[in-house]
Amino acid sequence: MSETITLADAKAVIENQIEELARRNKEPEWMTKIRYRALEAFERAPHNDPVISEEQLLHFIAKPEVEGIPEHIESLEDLPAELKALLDRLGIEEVEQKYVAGLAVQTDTGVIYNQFLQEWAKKGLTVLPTEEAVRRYPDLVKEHFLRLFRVDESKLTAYHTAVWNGGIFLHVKEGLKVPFPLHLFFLIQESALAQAPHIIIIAEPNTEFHLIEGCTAPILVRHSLHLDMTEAYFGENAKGQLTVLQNWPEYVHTRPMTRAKIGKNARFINTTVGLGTGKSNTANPKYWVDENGYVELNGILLGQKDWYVDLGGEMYLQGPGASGINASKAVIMDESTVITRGIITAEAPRTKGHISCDALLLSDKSRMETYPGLVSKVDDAELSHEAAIGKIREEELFYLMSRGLSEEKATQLIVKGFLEPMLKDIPMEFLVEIRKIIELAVSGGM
């Protein structure tokens, strides 16, 4: 970074992006005003990222290396050849054929939307690019947009709010149970591009759904920033699953921001599989749980090279009988660092919470830190935590190798067995790919 970038430089770039987004999206004035309020907040908001300095962030904003992408993407065939080939390698077409379900692919600032979902819209399922939802359902978007975030929390939240682009608006109307997983894939192809999709999930009472986010990028990406924001709202007795599959290369900085309100008797299971978390991945999701509601956070992390992963998670058990689990399993190798933080706060009677952190270290230079936090404001809450950090035991390796396995194959088998309990809800075609990636990583082939 030889050239000095000032805050004024970055603000000028953001203002240009706001005008371009407003023009391109035919955006209503109220949304553009939100963007400009975020631009003003960007200047005064604190910057507290542990990896990306404020100077680096300003460079991400003001000096992107644009390589170009088609402006209007209406089908898979409109994608650049290299991205189409990447989709084929990931098996996304197979997923679409198998489920005949929702495929929305966001590539930088373009979204590809599966027309099949128009049929399901008649039954009460709305899956739209967020920009389109802003125009078609303004009252519903206004009611939920940034309800769980403060725009001035940090420079990253302010920046996201000012330049958000793409993402999905998912609305499941009361009583509808969606029988197939919905798929959303993010890809980055432009270097140094800040990608900021905004996802809104509204599950009305007595609904069920499963949304799968797949995140990846071509290996040629350099120092890109993925800055997504997800807001989820669950009505009474709603049941939802969000499965996030991350396979970013080592040059991408990811900052997922997820928050959810879980209503009375509602259930939300959020599973993140971080097989490639990129150069750094920092997140602090927050969940508010109402009476007899339940939230389950599952994190499966693979640390490689010099990656830095810092995952938090705050749960507020606000209603009587609310409960939550925050569980993570990490396999850490090379010189990577994985940090897990979890805080469960019991604010109502008969609440239950548990934090579990397990790590398998495959290198003397790898590092794991875990910081569980339990806070009770009532007398009868049940809160607990457990943590285990260790290496593969010599006797386990010896036993498997005595059965004819090489050390590499034995290590792969132990690692897969360690992670397997958390993979129970992942569709089979993804499970096959996940196992392949784990095998490659353990054998040093990635």
Contents of the next structure:
Amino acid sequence: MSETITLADAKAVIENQIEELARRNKEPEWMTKIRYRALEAFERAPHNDPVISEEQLLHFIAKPEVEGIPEHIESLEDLPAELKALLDRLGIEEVEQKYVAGLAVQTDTGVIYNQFLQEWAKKGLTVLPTEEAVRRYPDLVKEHFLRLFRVDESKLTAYHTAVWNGGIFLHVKEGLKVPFPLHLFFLIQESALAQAPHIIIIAEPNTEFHLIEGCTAPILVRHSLHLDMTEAYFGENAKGQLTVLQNWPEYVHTRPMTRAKIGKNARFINTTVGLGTGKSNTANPKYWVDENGYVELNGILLGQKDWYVDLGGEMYLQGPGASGINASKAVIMDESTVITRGIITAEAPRTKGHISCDALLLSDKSRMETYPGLVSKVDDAELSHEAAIGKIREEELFYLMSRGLSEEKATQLIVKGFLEPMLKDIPMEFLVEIRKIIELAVSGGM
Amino acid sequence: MLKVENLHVSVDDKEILRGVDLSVGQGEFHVVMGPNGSGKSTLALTLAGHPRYKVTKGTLLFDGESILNLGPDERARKGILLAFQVPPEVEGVKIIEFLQQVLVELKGIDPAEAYDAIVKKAGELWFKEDDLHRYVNVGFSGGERKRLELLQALLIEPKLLILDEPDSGVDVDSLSIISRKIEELNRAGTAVLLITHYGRILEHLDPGTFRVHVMKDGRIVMERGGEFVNEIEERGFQAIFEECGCDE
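Can you now output the form predicted together with its partner chain? The one shown was the form predicted alone.
The next block holds the full complex; its first chain is the one shown before.
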């Protein structure tokens, strides 16, 4: 960092981006007003990131390190060869041909659909870029945009709100059950913009869906900071899954912000597979759970090199009988640090919460910390936690090797086995890719 | 095939084997007996290449070459297989995937062919196809664990099969199937080195077909024919050691 950047410098850059976004998106005034309100909040909001200093943040905003290949993309055919290859490897095209899954690729300015998704749109499934949803469904967006966050909570929420661009608006109409997982890929092309997609999920009562966000490689532009925000709303008896696959390049700091309101009898399973978590990744998703609702946060974390991963998770069990599980499994190698700190707060009778944290350390310099938090405000809540941090057991390794597997192959098998129970809800085509990435990471770390 | 000479082995700087001599020829059947703590399991684990068992002295030849500097995986590839006394649980690893990988690596056959072979042999050891999707040894009873070890032996068809107490913690029915399968492997040409406390597992065998080695304090102190098992069963180790003067 050669020059000092002031708050005023950063504000000026943000203001320019707001103007550009308003123009590009042909944005209604109310949204641009929200952006300006966020710009004001940015100045006074606190900054409390464990890794990025305020000075660094201002630098990221004003002088982003960008390089990339911006190019107009309208259909799957226009995708760069490497991304197409990735989709092929994931079996996406094959899956598509079999008409069992929905795929939408999100670009800066649009969503590439397949035919199949368009059919489902008629039944009440809306998948749109958030920008377009702002124009087409203003009332619905107003009702759900930034309702689970306060703009001035931190400099990061304020910055995100001011410059958000891209992201998905997913709306599942009452009673609609989507029988296939929806695959979304982010493609970020415009180098001048901050990477701040905003995702809104509205699952009306009695719906079912599974959304898979694959960030597995589609970064066409180099950026130092990625700030996405997800707001999810589950109506009564809605059942939804959000699976996020992260495979960020190692120079990027990612700050995913996820929050969800879970209605009566609703279920939300939120799984994060952090294979490439980037230089640093800190997240503290929050969930508010109503009567007999259920939330599950599953974190699969692979710490490599000098990466810093900090996964929190706050669950507020607000209705009688609500329950929540925060479970993580981390494989940590090299000089990586992984921290988990879930908090479950029981605010209503007969609520249940459980935090579990397992970690496998593959090197002497890898580091794991876990801080489970259980808070009970009622007398009949059941709250518990367990943690197990350790290395690969010598007996297991010897057993597998005595069957002719090399140390590398045996270690890969043990690591995959360690993570296996957490991967239960992930579709086969992703599992293949995930296992491959784990194998490569283990080999590289040995 | 296997030649052990004056083998001394230490674990955590404590000497356990103090000069073991043992020869096993191709297709032969040898039984090692001895009281608790005499070093039987140490011998088995040392032959398989456990990293905590350090050979401090002596030679260990397999097919005429020293295997002292080979890792457990390399020894397995040469044809040595140890059926564990207490096989560990390997969480999250399905039996079928594990065995397929082992057969692909050791025998170079393709996964589909391996799959068929595994399912077929598994049936012979009372495993159903569903069982093969359980995790390796996780939640297994003693009998199941030992049958899974035998299943691996049947599939791998090693040159030398070392069995460390295949009869401990096993129900009567499992014991009989295990004993028959050991015999079957031996007849097909696998040399067997069987470690046991009791003679029961040898009941079906013709005493003329195997040799018995008795271990005491880290050495093999006696070698006899198969019928000696009955004598040990009847009189116990203590009496036998007193008589042979091995007890000083």
